[in-house]
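In the block that follows, a single chain appears as structure tokens, in the form predicted alone.
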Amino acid sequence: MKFGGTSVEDTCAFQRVVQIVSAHKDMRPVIVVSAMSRFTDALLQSVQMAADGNASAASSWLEDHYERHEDVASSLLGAVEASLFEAALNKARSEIRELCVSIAAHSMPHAALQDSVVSYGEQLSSTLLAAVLRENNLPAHYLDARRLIVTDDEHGRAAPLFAETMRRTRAELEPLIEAGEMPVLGGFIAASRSGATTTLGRGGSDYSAALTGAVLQAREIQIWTDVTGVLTADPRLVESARTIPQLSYREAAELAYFGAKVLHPKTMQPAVEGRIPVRVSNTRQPSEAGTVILTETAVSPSTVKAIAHKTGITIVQITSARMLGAYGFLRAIFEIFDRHRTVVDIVTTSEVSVSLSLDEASALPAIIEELRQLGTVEIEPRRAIICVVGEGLRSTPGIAAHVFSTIRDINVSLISLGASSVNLTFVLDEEQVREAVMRLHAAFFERAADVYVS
């Protein structure tokens, strides 16, 4: 069971985690729990004033939150275990002020100490978690996650080594299992093999979850967060959206990785290859179904399940009249790619053109230099990617027809199609993304489901 930020935000959303592990303490839980919601940005935040040499304002920064955590265990505690967690507090504020003042002496965000510093969110949450439930008479025992998943060094999104964190989470748990305790530990956070703290990325404490439930060949890994499981569209943009009440691992890891903010795109391969099944659920609506996602499921009436987008994208054209008859263009261009660790989402070709889709642009200066030695390069700022799911979809007829019939009058830059069997993806002006996403949403839930075929 995953809890995430917003699920342990405050004193009530506390109360509402006791009842709902209080409900499934005979299926022998395992708790994983994200910090509280603003506190890993407001830690971020901390590491930067530091950087900017102001370690006494990056301390007095956090104050706030650690009021938040402090009410929480004022109101929800009795005086032992208040106490308990009243000292693991003030050692993690003592602990926090200590690494400012050397990430200010370094004048830099220096990746592993931001580690550190943000390490602390989950920390502080999964030890008043445990103390809290503790406090309502269920077994909770407490874990640091460092000590269970052991990833490489690459600080602020380290890969998971599979072998030694099953055999280190196997011992640590199993026997705590076994005797009838909850574990709690935090999500997002590990440990490299020399004991240096990691993080997993954005979305890391999904992948917390879905790492530990495969290693224990869990019966099902739960994701409890503020919405009820994986909807049709964003509700943002489309209030008529709705819960999907089953997906497949393709179809979740898909709207996962291209803007459904639900679950992190890591979080699937654990599942996947230990074919747990996944289930999404909401912390204010405990009795609701939610989404379960499933090795394999139907194709639904309509084919499309789910629309997803994304924000924020820049396209990368390159253009060149040595790709034509030639081999050996592509890798040239991924290798500048890899060497700037920046990820492509969507790439199409033509006999001499490549364009690329980044949602991270960071690196893009530099990666456009490189990239005027094999050809013209041309870049489209503020562009979105949207996102059509379902299983079935590439081999549905008029699918694609209906998609773009439906918004004919809006330009589409770049289309993938084919790459996968159960999305269409293609991508626009980040200003029209909402009216295209409430017009397909309309066109695929909201009016007859077979209105497209002919």
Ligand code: ASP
Given for the second form:
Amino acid sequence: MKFGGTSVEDTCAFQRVVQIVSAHKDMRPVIVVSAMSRFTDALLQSVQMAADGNASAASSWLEDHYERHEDVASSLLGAVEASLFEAALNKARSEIRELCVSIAAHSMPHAALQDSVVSYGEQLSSTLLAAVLRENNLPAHYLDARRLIVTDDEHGRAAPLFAETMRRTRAELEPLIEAGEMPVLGGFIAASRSGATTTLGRGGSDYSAALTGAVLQAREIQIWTDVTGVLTADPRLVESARTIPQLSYREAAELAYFGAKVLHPKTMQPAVEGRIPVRVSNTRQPSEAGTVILTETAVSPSTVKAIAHKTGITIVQITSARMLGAYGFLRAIFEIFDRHRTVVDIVTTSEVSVSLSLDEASALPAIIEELRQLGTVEIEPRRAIICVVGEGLRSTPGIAAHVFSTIRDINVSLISLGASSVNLTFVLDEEQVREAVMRLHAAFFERAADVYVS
Ligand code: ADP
Ligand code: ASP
Ligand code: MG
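Now that you have shown the form predicted alone, what about the form predicted in complex with the named molecule?
So here's everything in the complex, that chain up top.
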């Protein structure tokens, strides 16, 4: 059972978690928890302040957030648990202060120190949640997730090493579960083989929960959040977005990858092999079913299931007459992106040009320099991707026509259909994404004569 940041944002939220965990205690859950909402952002900001040379402002910047933890502790913990938590909080506060001094002094690699600072979000929320659960007579047992999840040393977006993670997680958790205890661990945080603190990328607690569930062969991986499941579109754009009762792993993975923030893009990966259902539920409405994500065979195809979108996309176009009829050209292009560890999402090609979309463009200046050796390079910033998702979409006639006629007056580029059987993806101007998503949602989900949706 994974509880996200808003699910542990304050005292009332912690009380809701207690209720939900109590109701599931016979299922012998393992609890994974995110940092309190907004705390990870604040920790990252304090790292930035320290890097800019202001170490003392960097640590005092976090005081409000320490206070939020203290408020929960003083409302929900008895004297003994409260003083234990107070000690943990004070230790965290002074360790963060020291780390900020090191960051300001540029004495150690920045990315490693940043992960160490950021990890206190989940360290504190999990320590506090374990105490609150124990206070409510649940057999909660706090465990440092950094002892369980082993990763490479790519700080900020570390990749788990599965065999080792499996061995350690099983060795630590199985005896506890057997003994009737309820392990409580922080999501998002892990450690490299050498023991350095790493993190799994923003929103990574979902991934931690899925990894833990998969290695323990859990009956279900539950993601508890602030919306009732995966919705037909981002509710921040489309008010009438509604819960999708069932999705296949592939549909959910595409949606998560192309911007449905409710799930970290890698959440489905560990679940697929063990065919473990992933359930997304609302902590504020725990009795509603939410969404269950299963293998495709268990999901009835009902062509268009949801629309995801992602902004902040950059398009790179490389044009060269040398490409005509030549081989090795695409390889040369992709090697450049590889070397700069930059992920490419959509690729389209013509006789003499290649267009690609990038989500993360920090290495772009260096990439452009190298691409210029191959041809003319053009950059289009501030683009967005829209991804229409549904099993059977590729083999259903008329979907593309319906999509593009709905937004016929909006210019689209880089259309990708057919690479996967479950999605139709295209790029447009960032300013037009809201309008396009709203129109597509209306066309596919809000009209009585919905022809493509069962
Ligand atoms: P948590 O802190 O629980 O991990 P997140 O903020 O990471 O929660 O994810 C939940 C949020 O994802 C929702 O509040 C919603 O605004 C956003 N979201 C974007 N697209 C979707 C979608 N298709 N379905 C549900 N939520 C979505
Ligand atoms: N706390 C981390 C973040 O805000 C991880 C998570 O919430 O899943 O990105
Ligand atoms: Mg999240």
